[in-house]
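Take a look at this one chain, the form predicted on its own, written out in structure tokens.
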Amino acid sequence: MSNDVAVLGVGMHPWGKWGKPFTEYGVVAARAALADAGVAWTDVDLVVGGETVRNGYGGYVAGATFAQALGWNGARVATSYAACATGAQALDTARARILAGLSEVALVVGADTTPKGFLAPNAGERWDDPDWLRFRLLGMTNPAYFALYARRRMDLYGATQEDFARVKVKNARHGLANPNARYRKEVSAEDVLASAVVADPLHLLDICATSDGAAAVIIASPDYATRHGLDSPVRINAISTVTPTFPNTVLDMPNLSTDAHGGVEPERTFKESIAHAAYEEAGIGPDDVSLAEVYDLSTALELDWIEDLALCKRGEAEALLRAGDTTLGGRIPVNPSGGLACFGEAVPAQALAQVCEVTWQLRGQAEGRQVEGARVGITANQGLFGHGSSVILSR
């Protein structure tokens, strides 16, 4: 039996720092996803939200906060939460209840309004999370997990600074043209190299802001589909939410070490893992690809997930870049939307953001960046405490 849901809506809202309550942007972006589907917000039986972590009910249940923002209607509804997964889980939870044939037209919509500066931990003495120890031991903020991915990269396979700085460079070329999109603006590898070290090796303009922003999907049945006249519509083929198996070797944040070695290698891993689950069950393999969108919170995890997603062999994305193979007219375009260079991270949305901006580009419809001839597109990202999510589409 096949996996598929078709995606007959998506929309946005763009990001920024607007200072507005998230539930707005997500209002906007459900509606634009409504308004491109042609559908009725009646004929919508499920609502599953994205959580936005907060003090108090509006984001911890965001589904039912949704619901209500757009008028009741009778709907069922779920809220997920992953990190900067949410949005995929939150569609997997959504396709799950449509191939149940529990129901039948789902939105997933996930929105945020961010603190400035470096995302951290609530406040209080939690002396059993991770993620808070690693503020109060170490004083580690995700960029300095960034740097250490980046050292590792340069120490493994010569990547250098400047390597880094022509991912952002191209990121920002493509971004040029995205609507929704808060930085447009063209940089150059200098501007990257001159701006301030933030975790050695990366610089300010190597890694991501934290940003406003909404994005939603209707998804339905194919049946559905079929019955209100969309004979090919864009398709999920597979949603990959997968963890990590022992040994983890590669340190993960928010961890502070690694899993016991043992003498044992795993076979692929963890985000080699998310992946192959996703490629696994849809059928296909990285040679299929047209696009990626992956999770770039720094310039050299971009590097990362191109090999992860088994685009190229490992050590060979600095080559791939360098060629220009990853960007608009390449092989393999990374990042066409802009990527979180020039989005910033709204967590919630971020995974929604990608299959938006995946099922544009497999409609054709990503003006001033879009990927000739795509058919098949792949996302990214990980979420905290060992988990991430990859979405397969196409048509």
Second form
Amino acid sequence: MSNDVAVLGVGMHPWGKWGKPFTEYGVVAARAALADAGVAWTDVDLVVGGETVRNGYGGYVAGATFAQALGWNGARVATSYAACATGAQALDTARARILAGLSEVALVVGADTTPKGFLAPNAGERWDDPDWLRFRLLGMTNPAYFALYARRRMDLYGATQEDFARVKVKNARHGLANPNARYRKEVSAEDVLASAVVADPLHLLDICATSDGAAAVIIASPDYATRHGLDSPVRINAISTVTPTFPNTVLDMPNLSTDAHGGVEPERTFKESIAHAAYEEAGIGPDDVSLAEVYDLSTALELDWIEDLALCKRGEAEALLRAGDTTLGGRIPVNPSGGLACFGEAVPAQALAQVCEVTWQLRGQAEGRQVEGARVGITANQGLFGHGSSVILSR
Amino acid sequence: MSARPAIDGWFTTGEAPALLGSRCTTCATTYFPPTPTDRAGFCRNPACGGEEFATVELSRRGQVWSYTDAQYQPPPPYVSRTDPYEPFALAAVELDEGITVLGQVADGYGVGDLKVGAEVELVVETLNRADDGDDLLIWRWKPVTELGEEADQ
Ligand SMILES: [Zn+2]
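Can I have the other form now, the form predicted together with its partner chain, not the form predicted on its own?
Below is the entire complex, every chain and molecule, led by the chain shown above.
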């Protein structure tokens, strides 16, 4: 039996920095998705919200907050939090109820409004919280973790700061015509290399910003989609939200250390296992993929993801990049939306934004950034505390 | 005025300082940071139900897994030791126990002194000064200069 669900509609509120209530962004995205689906709000019987942790009680119960803002319609609600994978986990929750026959049409929404500058831990002394201790004892910021991964690529695979800049140039160009992107401006390699070094070897323009934004997805069973008049809707074939397996031997944010590997490296790293589980579930391999939307918290991290998704062998992502394979028009375009480089990160919305982009690509509606003949798309991200996700969609 | 570790029970001070790990007495897996001694600790090996741990000193040397620096002052609760802020380097170091441990890099060394795979050793230096005037100590990674290399620098 297929575990596919149909994507009836997608919608977003553009990414930016306005500091308005997250609910406003969420409702705009939800209404856009409902309009795209041609589904009435009163027909939705499940709302799953992506929790935002910086917006008080309303953020903790985001599912109910969005349902109330849209007008109570009696739908069941749920709220998910899984750091950067929040949107995918919310989508997975909705999918489970639909596949179980417990819900018919689900609205999944993530929205955030974010503070300026570094993402710092919550106030107060917490000597048993690694997310607090990494700042207190080491001054270890998020960009410093990204920089560790970037430096490893340089020392092990011969990556250069010019390669990292090349990723930014590519993604900036991809996002130029994307109406939902926050940054729509060409960036040159010189611009990247001339920007301040934040954490060696990464420059300011190698690192993604934090943004406001919202994304929403409407899903239903394939039967419902047929009754709704959709002949060949985009389908979600897999949603991987696996956690790490012991021992987790790659240093992950916000940890100060890894597990002991006991002399034997595990078969797959955590990030590799996220993608592997998605491919297994979908019965689709990396060779079938037309495009990928990956979490480029830093430019260098996009290169890691290309390998984690098995789109090339370990250490070969720079060669792909330099050959133009990951650029629109290339063999396997990566981040045709412009990625986090053009959006900035709106945590609970970001994994859903990836699903929105892949949906538009598979429908041939990604104006100005269309991957020609796109059939299969994959998303990937990883967040704090063992969270990560990968979603595979096809048409 | 004296000095004390910035956090209790994570490392020793003195002539040959070392990180303190916890070794599960059931499956022998070693953990850092150590499991707390003032409340229950649980082995995180999914195949082990161990709750008893022995405190062990970890290797004082290891190989650099990767490295970077903090060119901008990190946000609180980080406390800068100097005003104005002076950038410092950070390294993740793989120990013989198979654990990779983050740390700041010793005073006087930067990213130019490091390489993935290079040998470093643990030292203890001052992180910042507490309100009571005590120096708060922290473990740091110091590049090991092999004999003969020193003359070239
Ligand atoms: Zn054990």
